[in-house]
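Starting off, we have a lone chain in the form predicted on its own, written out as structure tokens.
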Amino acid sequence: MKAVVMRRTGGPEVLAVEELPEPLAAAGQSLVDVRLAGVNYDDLERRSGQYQPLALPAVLGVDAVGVRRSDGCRVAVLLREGGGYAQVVAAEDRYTVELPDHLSDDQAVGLLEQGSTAYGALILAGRLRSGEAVGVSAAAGGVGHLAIQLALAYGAHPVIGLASSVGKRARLRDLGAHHVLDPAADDLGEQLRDASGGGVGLFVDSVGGGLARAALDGLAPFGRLVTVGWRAAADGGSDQYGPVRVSTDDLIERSIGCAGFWMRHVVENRTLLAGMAAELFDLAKRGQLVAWIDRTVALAGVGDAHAAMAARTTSGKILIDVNREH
């Protein structure tokens, strides 16, 4: 089978595409033809070992669909130690979702592993409630634009996409957002406060420094942020990414609460997973919940595609052919 390999850490050049051994089904597993693999944020910083790296040579990718070969379904598979840039994967089968016809492949690996982050940041970890003033940073991304399609249709109002260019903002509106924000303005936290009528009752953050900071001065009285993740320094080029920390007494003086949310609890939580899944394909059914295309490239395209989303000139998901080389 053809693969993009990962041989050593580093830039997108580091991934290179080879033919290897088909994997092994352990007990538990079943091999699965791969149609579509997707790329998120996770494997550039895999791929410059910035987080959890993995043993080398690697395949990264942890979402794909295909087609089951021990029965024929078309399943989605998550595959918690990479895999998915490659024609077949061995998949664990309490990590897998069989697909309704309704749901097409691209839109299937477009809303499993983000859809169900964004879902978890604004359900499971935030607790939303109808009325509420939603907030979402990077808002055209993966996880973004879900996480503002599902406070939509949660009942959240006003919803606030925060989004780096003019044209992504653009987008944000045509999807329904409320309001739409510059990350980079100086009084972001003011902003969020004028746009939600006195301040954000649930925030969404994937980018942690200098953002999650305006968003936390942003919030309302009994505000939560939730966080499910951050931007390395050394890739967004700022000292205002990263983790930020947060003091008790910040909490206590604006009665505000902070939690964070990780996409591993949900798949080690076989009924969660499949609730989940289910309600997100359901929402999709009914027009409410669309994964953005960005692009979908050949394996000798999976470098630039890697590239792309480190200069955040990308909106929504990226995918691989894997049945494609050029």
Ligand SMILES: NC(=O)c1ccc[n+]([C@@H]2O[C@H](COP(=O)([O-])OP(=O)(O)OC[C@H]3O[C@@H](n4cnc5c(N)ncnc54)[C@H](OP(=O)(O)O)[C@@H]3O)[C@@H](O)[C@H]2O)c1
The other form holds:
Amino acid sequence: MKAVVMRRTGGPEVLAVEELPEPLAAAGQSLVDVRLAGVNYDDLERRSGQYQPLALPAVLGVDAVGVRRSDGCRVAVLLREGGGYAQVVAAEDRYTVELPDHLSDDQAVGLLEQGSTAYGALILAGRLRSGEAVGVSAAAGGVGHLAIQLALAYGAHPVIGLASSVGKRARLRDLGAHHVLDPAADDLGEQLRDASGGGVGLFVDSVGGGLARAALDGLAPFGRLVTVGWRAAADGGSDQYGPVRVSTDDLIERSIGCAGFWMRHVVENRTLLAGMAAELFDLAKRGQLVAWIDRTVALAGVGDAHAAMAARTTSGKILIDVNREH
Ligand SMILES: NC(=O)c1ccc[n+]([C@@H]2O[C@H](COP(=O)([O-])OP(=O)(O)OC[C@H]3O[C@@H](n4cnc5c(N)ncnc54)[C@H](OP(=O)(O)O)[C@@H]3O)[C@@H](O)[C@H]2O)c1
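Counterpart to the form predicted on its own, namely the form predicted in complex with the ligand:
Every chain and every other molecule in the complex is listed next, the one we just looked at coming first.
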């Protein structure tokens, strides 16, 4: 089978298409012939060695859709240890979701990992209440644009999306966001308070650093910040990036809260994963949740796709058609 292999950490140039033996399915796993695999921001950080370093050589990729060999069933799979950028994966049965007929392959890859992250942040960790103001960073991204749609679907108002380009902000307005903001604004906290009519009730952040501090600044009393990740500082030291430390004093003085969400706690809970997938797929069926597909590339195009994501020029989900030649 063909796969995108990395033999060392580094830039997109370390990704190369190679011929590999097919994986073997261990107990509790099934072989899946992949049709589409997904690219996630975490893949870039694993590739560069900034996040959860992998044993090398490695195949990146944590989500895919394909056909299970044992019964011909169309499934979406989550791959906690990677392996998705390949024509065949050995998928854990407990991390596998059978797909309803109404859901296309590309929507399934777009929704499962990133939609579950958006849902987990807003609903499980954030305990979103109808009518409260919600803010989302990287709102045109794979997780972000689904968080905007979920916030709207669950009655948040107003919904505020942050995105770095005019084009992304226009798309967010078309999606239904009531306000769009530039994350680079010096007075972002104040802008968030203005846009929300006094303070944000729930902010979902995936960027960290200065943006997370501004989001905390923009919270209303009883507002919550839910973090799902942060950009690693390229120089290892910039306070524009990285995690933010919050003291309990800060929380008390402003009656605000902070929470985190990590997909691992969903995939390790079969009931939660199945329930969340069913909810996301149902919202998609009703037209309330649509994954934007930024582009679909061949295996040989994965390095360029990583470069585009790092350059902040992508919106929504990048897919890999693992069987396409070019
Ligand atoms: N906790 C979990 O379980 C979990 C699961 C999945 C994903 N995540 C996290 O969710 C986040 C989004 O993941 P995704 O795959 O959907 O990626 P994405 O949002 O499609 O892409 C990353 C976005 O981050 C923004 N960004 C801000 N500063 C950046 C910088 N210095 N370099 C590059 N991008 C920057 C960019 O949007 P703008 O240019 O518009 O700012 C960019 O489009 C990531 O932080 C990821 O780690 C967490």
